[in-house]
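As structure tokens, one chain now follows by itself in the form predicted alone.
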Amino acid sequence: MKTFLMTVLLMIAPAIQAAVHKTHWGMVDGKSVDLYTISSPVLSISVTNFGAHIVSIEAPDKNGVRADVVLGFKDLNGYQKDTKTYMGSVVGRYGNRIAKGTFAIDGNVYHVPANDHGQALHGGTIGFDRKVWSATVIPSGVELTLISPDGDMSFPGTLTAHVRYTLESSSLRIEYTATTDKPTVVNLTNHSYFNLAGKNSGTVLDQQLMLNADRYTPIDAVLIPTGELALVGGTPFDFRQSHPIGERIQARDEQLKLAGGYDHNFVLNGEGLRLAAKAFDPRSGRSLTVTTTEPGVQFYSGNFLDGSVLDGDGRPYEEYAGFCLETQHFPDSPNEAKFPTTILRPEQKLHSITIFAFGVQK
């Protein structure tokens, strides 16, 4: 009975609008930091303008019981404590690596911050997640706005930022705009990670994923992509067909031991607004498909969580506790030629779709 009523439900909620609901969070650096739930018959979700985190998911399982299943925390505190994980962020504004924080634009060259041995991590060392964004209740969601001025973290030009959340049945919609008023580089992408067991119910191992991708981009000592772009074809990333995430992490290769795990951009195929990925959760029958406008998607194992990092309630996120799909351009694109550019010029407009769908199978 609680499957057909949430088959119902998933029929007729798209006509319905999803309430916002906003209440103030705290404080930083003098600024309002809020909280906006977003609510349709199906989803709950919170965010906030504080790095425009994704605060916390709640979906039913196959039983319509729900549960929240990214990782974050409870309160604002946890999240400004947090410099390690970027749970739930909007990193920038590069997200993702970028060689030794240098690149050149028309033979001007610029260095970011290095904050990632020696590497400049999701926009240096103050990036977008450590910023407080204004924001607008729009209908069925909220937009972000944040304007970064000429020579944030040494990036050039000042670069004005949207970020739309909009909600409706089961599907979270994820739209990205930037423009600038000088030649930049940019990359934003969400950093959720997704336990679809829900947040503190083990490890994602045996969460089943499959990537629309048949190459990917490897990495070298320092996860800086190599420029090569390799085939799946017979290695541990070949997710063209559904695999349980943990089958093969602990295989002998070599892209797997220079990360721990996997934290690699796969190269979709196919253009336009199309699909990257879907996972399963088999215990509670959850699933989540993903489909955006990126060329690329960065899968992350949660290898480096290692239990110093604590939810609001005191518990542990240990390794492996949840995964990313982190939807994007690709790592170091700025200094690899045959990577599709991120260069966002003053008569150019950056938009960029991601949409996270929901759902239950038996």
Ligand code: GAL
Second form
Amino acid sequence: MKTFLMTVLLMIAPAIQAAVHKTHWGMVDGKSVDLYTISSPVLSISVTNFGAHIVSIEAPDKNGVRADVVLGFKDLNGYQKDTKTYMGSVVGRYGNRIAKGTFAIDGNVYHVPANDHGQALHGGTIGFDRKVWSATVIPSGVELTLISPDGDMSFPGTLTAHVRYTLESSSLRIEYTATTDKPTVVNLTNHSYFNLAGKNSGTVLDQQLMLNADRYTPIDAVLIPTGELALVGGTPFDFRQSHPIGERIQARDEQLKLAGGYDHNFVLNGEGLRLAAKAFDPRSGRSLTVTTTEPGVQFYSGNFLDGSVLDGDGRPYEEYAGFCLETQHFPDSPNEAKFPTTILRPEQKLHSITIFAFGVQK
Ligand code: GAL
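Since the structure above is the form predicted alone, I would like to see how the form predicted in complex with the ligand looks, so please show that one next.
Below is the whole assembly, all chains and molecules, this chain first.
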């Protein structure tokens, strides 16, 4: 009988809509900023239309005890003050780096403000993470929309971007769409820092990671890809089998030294919506499975967290306090003809899906 009931429950579970609850969070530039909490029986996620940030993800451990597994802040002020970590935001118009902020499309040269050691990072000085998006509640989630004008941070074309966050049982689905009225470049991703033991529970060095990637893109001293697609075999970048994040992070390896840990784009095997990564915390039993349609994932081990950014309760976020799995097109693609293109033309529509599925393993 019990098994029968369980089977029925599992069959109807996808049909059960997650509840969406909206609360007012504050005002920015005369626009209302709200917090949307999306809850299923298993997971509770909150997102805000300021920077399209994921603010919290409450997930159960192996004993059913919930914890917030993403780093973040308690209030809007925390997100406004923090301009370094991009904690939980959607980064754009071009997530990750563009060398010297300079690129060309059809012979026209563009210069995005360089905000990171002479390079453009996450869309320049005022990226999508700083913008108030408009929001619409949709079944089991929220759709956020941003119209980035022609010339925004020097990018050409008016870009209309939508991000849909929806919750199905224990999975958060993020769907990005975008259109433009002039040829432009786009790379959108979510910049959540995960700590499967719960935020502020120490470092993630003991948490295990698997990446579905035979190759990665090595970087130079300013973290711009050299253009090479290097094999991971025999290096600390081989995560094809699961390894604790900290196991090889101090290895004598030029690439790890350049970034102070992992901060590299991995070239995902396969195409279409497929497995990108699996993470597991042996202490809590929580697991995270990432699937995506994107060609790459930036695995960043939180090397630049240095205790200077505090959470809402005044506790510092220290080095390696969280890891990011930023599903994306490769960094500096506008300047690397052999990388998958990030050019979007008026007759095209960008469509990208990433799913973060949470679970437990005993
Ligand atoms: C990551 C990037 C890091 C660092 C971080 C923000 O996406 O790979 O190098 O800039 O964002 O602090």
